[in-house]
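The chain that follows stands alone, in the form predicted alone, written as structure tokens.
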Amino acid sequence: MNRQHPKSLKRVRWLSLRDPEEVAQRACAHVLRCAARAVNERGRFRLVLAGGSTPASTYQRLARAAADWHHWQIYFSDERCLPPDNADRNSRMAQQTWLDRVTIPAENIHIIAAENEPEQGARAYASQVAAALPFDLVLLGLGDDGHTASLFPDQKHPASELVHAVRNAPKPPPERITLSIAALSRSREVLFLVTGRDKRDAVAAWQAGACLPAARIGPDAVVTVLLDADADPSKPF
């Protein structure tokens, strides 16, 4: 098995909380304390929103807080090659327990176009993101794969590139759009939500060093795991 450096295992912090809930108490709080220092210091906030259902209970939080909204701007780690309006969308999820609910204009969130061929939404998508970068946080998830966005392990993808087409997904539906790791790491910070089970063993493997896609994401900032009792590997079931 690949090992990756020492030292990126230093710039990880780990916190590990009571529940799913509290995880997204925890992060919807680090959201919009980030977003208040990004606003002062820089006039905008610059969010990757992670998909899966692990994130719904965040959005869900934050479609309820009080924020300076119409300085944010919205961007999605991967999507799934759907039609818009399908509800396995990342985007359709965060638009309905969220972004749907509060004063964001329309034309801050940027939507990924993954209801057209994958290498057609990854080229319109990469000269937003080049746009963007750096982010201001970067919100991710972890599968029990150990794969994080739609960067999943022993896939390989040109290094140069912002955003990459997946068309072999091991998981449905096989064709996606992701950003990259170098996307994923240029971003201030970056704030993983960890929760179930099931997710135990990719912890466990990071931590002992494997060189899974989540463990890549190297921002110059700290790298941010919050996870539950269940997901943590130093837990009792």
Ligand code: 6PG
The other form holds:
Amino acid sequence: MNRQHPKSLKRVRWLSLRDPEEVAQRACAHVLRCAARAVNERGRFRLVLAGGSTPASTYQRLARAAADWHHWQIYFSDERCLPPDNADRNSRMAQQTWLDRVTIPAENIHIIAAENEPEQGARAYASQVAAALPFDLVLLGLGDDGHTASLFPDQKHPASELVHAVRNAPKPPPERITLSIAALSRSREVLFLVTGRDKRDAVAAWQAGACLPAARIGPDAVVTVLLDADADPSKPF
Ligand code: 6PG
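Now that the form predicted alone has been shown, please provide the structure of the form predicted together with ligand 6PG.
Below is the whole assembly, all chains and molecules, this chain first.
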């Protein structure tokens, strides 16, 4: 297995927390802190949302928070190629748990058009991403194989792309659209939310220097990983 450069390992900050609720609480506070700083310094907050199920409890907490929502610009790390109203769409999860409950202007929520061919959607989203870089904060999850967004081990993509079309993804659905390592790395901060025993081996491999997709995000960004005890290989279970 390829190894990471030792410098890459050093720049990741691992925070081991009690349980998924504490991860959600710390993640929500981190997002709000980043937002306040970005709005104060730059008049806007450009946030990339993670997909999957882990971030749902963080999004539910954000739905109850008070913030300058009209300064927020929302992007998505990846999207599954499904109809827009399909419950398995990452954008639908974010809308139902948070975005439909706060006053972020609709034009500030940049949904990935993933209902057509992935190549077409990737090209269209790349121009939106190019106009948004650098992000202020990127939220990401971690798969049990070390994937993040829809960047899977053993799948190669042109490094020059900001957004990739994905086919034959090992995690259904097979067709997806994902921001690239390059795009996800063009952020002031990256925050991973990782909970559950099924992530423990991927975390251990990452910490041991495996060159997993999640481990390749950086190197200029400040990368923080929030772990619960179940996902932390240094904790007994
Ligand atoms: C997706 C996500 C994916 C997810 C991880 C973790 O479309 O599924 O983008 O990268 O973040 O697979 O998923 P869970 O949070 O559901 O464990």
